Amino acid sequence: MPTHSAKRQTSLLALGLLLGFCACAPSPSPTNPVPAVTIVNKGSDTMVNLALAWAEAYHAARPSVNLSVTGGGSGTGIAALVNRTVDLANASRAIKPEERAEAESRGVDSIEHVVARDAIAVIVHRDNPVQQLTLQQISDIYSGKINRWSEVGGLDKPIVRLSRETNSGTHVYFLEQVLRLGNPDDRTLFAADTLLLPSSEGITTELGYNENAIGYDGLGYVTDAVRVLAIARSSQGPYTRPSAETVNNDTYPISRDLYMYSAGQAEGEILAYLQWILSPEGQAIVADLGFVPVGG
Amino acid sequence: MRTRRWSRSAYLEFAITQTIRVAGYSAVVFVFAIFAFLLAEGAPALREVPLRDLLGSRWYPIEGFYGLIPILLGTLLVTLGAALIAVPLGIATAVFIAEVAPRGLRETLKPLVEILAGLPSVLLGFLGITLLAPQLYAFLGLSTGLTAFTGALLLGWIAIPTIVSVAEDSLDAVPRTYREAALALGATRWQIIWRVTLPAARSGVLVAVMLGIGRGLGETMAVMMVTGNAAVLPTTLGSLFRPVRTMTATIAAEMGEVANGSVHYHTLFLIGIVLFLISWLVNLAAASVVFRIRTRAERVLS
């Protein structure tokens, strides 16, 4: 589990290495013994402590290739992309239709490579009773239809739904696949009286004392201060908690695949570290920094 | 020789008073300049979202949802409960150091209230958010401790400092044979206070409230922090003790995806719009009741 300095030092290292990149990065010059290969990588914000972390780790691992990281979100990423402007794409949801015109109507093939998973765990106080809820049942809280905690099986208590902003990729994949249970045609919204907080350090700290309250964080956000509850996707069961082992078999059922895009089949120094970022050495930085790895 | 050096100094004295001048047109040329800016980036959103949307009540903009109505609201209930709190306790305060507290006190006293005034706001947004929101919970019961009220309690110790320094200079200012003059006729020092040196400053004291109304209007960080950004329409009293989302914070919190160009964005800086239209208006208020003031003192003059 990160603490939140470490994460900083990370990103400052890598910063600093990036900075490096940038002032040696234009000048290829031929008496170079190694010529300096420069990997280009941007996207979604999720993932930028990840891609940091892995640029950090292999850059020590293999000097002669630079890695420049940056975020912005994963659209803007993928628009990069197709742009032709980055190596790789970060994506913390798959590309969407529209854009895979848009990069195949500009010559661009996208390849999508799965190099993590992100499990988003449904959080409430640690002395709330209840342990278990089905997929509906968070819609139907999330959405307003759901407001007394003795609804579902709790104690007699007004249910505080906590949010991450509008602006957060997880609030609109917790909107599309909890709240609309992954239904497009579905208009469903959150109640209007959800709390949207800035942070994840915002819903933890709030649940750290209101027993009433009810929120979802990435699992890497997740500290022991708060009660992790059990998914099912039906009534039925099974009711299961996040983990590398259940999102991996996918019983688990809030969860989503990080992304990387390569315009075109990756190949010579990106191809070594889409496989570097897959082998037991990447996926390790995963674990490190709370999310799932892929296969593991 | 002479002449010599009259023309440079001549010429030195015109290069000071131009600069002068620019620097002076400069501010006015800037408020201008943002407000052209503010418009040209928002004006659009009236052509783009109907009026009836805008005026609805749901805040909702990656879903089409452009009500501002309860945006508008929640910002002016924060700032009015930040204001009954800290325009009474911050002119207190500065009576206390002007007029009564001994030397020693009073010179203890102002410095601190200048550095609780710099205090970044971020960081007593975070004080609200570990400690005060947890205890207005379990002490007054709320559903959540973010609520309205915590964002009006931060507030208004964020704007006292600033309400105290400036107030406080101003009755600083007050000629002291004003207060000799009212002792000589027996008035006792609450009657000096009450019906001398506060209606003598009353000018700056009102300015020392506008400001610190005006930096709890555009307060962000720690409202954001503490108010739980919910878009609910408040209706009633109760709305005080319930979440809210203010202007800013939405602005803030937006900002930072929105696509440049898009509805979103430009209904962002339509809330821009309205913000710099109301801080505005309390300055236009304030200006009017310190000329006004100032008219009567000339007439009672002549």
Contents of the next structure:
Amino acid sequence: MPTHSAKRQTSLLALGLLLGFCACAPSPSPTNPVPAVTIVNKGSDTMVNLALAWAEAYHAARPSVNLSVTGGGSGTGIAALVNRTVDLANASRAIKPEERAEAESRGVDSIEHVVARDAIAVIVHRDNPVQQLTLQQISDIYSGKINRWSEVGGLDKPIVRLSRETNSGTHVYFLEQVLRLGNPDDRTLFAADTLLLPSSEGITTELGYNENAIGYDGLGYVTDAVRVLAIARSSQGPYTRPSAETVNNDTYPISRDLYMYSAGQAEGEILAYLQWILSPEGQAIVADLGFVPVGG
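Mind pulling up the form predicted on its own next to the form predicted in complex with its partner chain we just looked at?
What follows is just the one chain, with no partners and no other molecules.
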């Protein structure tokens, strides 16, 4: 199972600060000319390390193109696109109809680009004896119908539910496709005692020491400190774990596309950047960080 290290994340976050600073306050000099172009990129926290890695590699190859990359959540990125304060919005879910309508009311044609794929891993403490769950069992756990691990083959202990915050695209995807099992008419909500955490790293950290907790994270954020459950669409199975192979052959049931949105058809340097992201070089970075290359 692909993982990436905290050291790598720290390095990329530092780069993000550097790139963001360069975008706001370039320091021209004979050896460090002002970048000719700045691309502002904001949104999904699930994608922020991937976006930073792309920015690092692209900036190294084309120093005349500066990139400012920040997170904040998919909804935040799309709102920034609607307000015309970014060139590209990152989103770990598709744009909502109301967001697209808001964009159109402001004269923004939000164009969707699928740039990678991801699996959402359902994770528990390493000592939890539960090995697998069905989608219905996960839905019942997060809606509050199942409250003790003994009800799904584990110890007689209470289940502590962990989730991302509501501005997270991962939260929205999990609500619609797992908690509500993809039924658009279902209005089931997370149980009131679900703990909302601000980051993927926060869920992984909590699961590292809370033996009763269950959480979910994008596959690129899963570390060896937690255990990944096998998931099945029904009790008849098959139960599968997330990987590039099981995402692309559609046997892992909780997978999704990752997006960038541009305001109108991408042109010039923005188009060149998107084309590079979809190139073998850009998609190799996708795989390196534990996500799934498009078509790979």
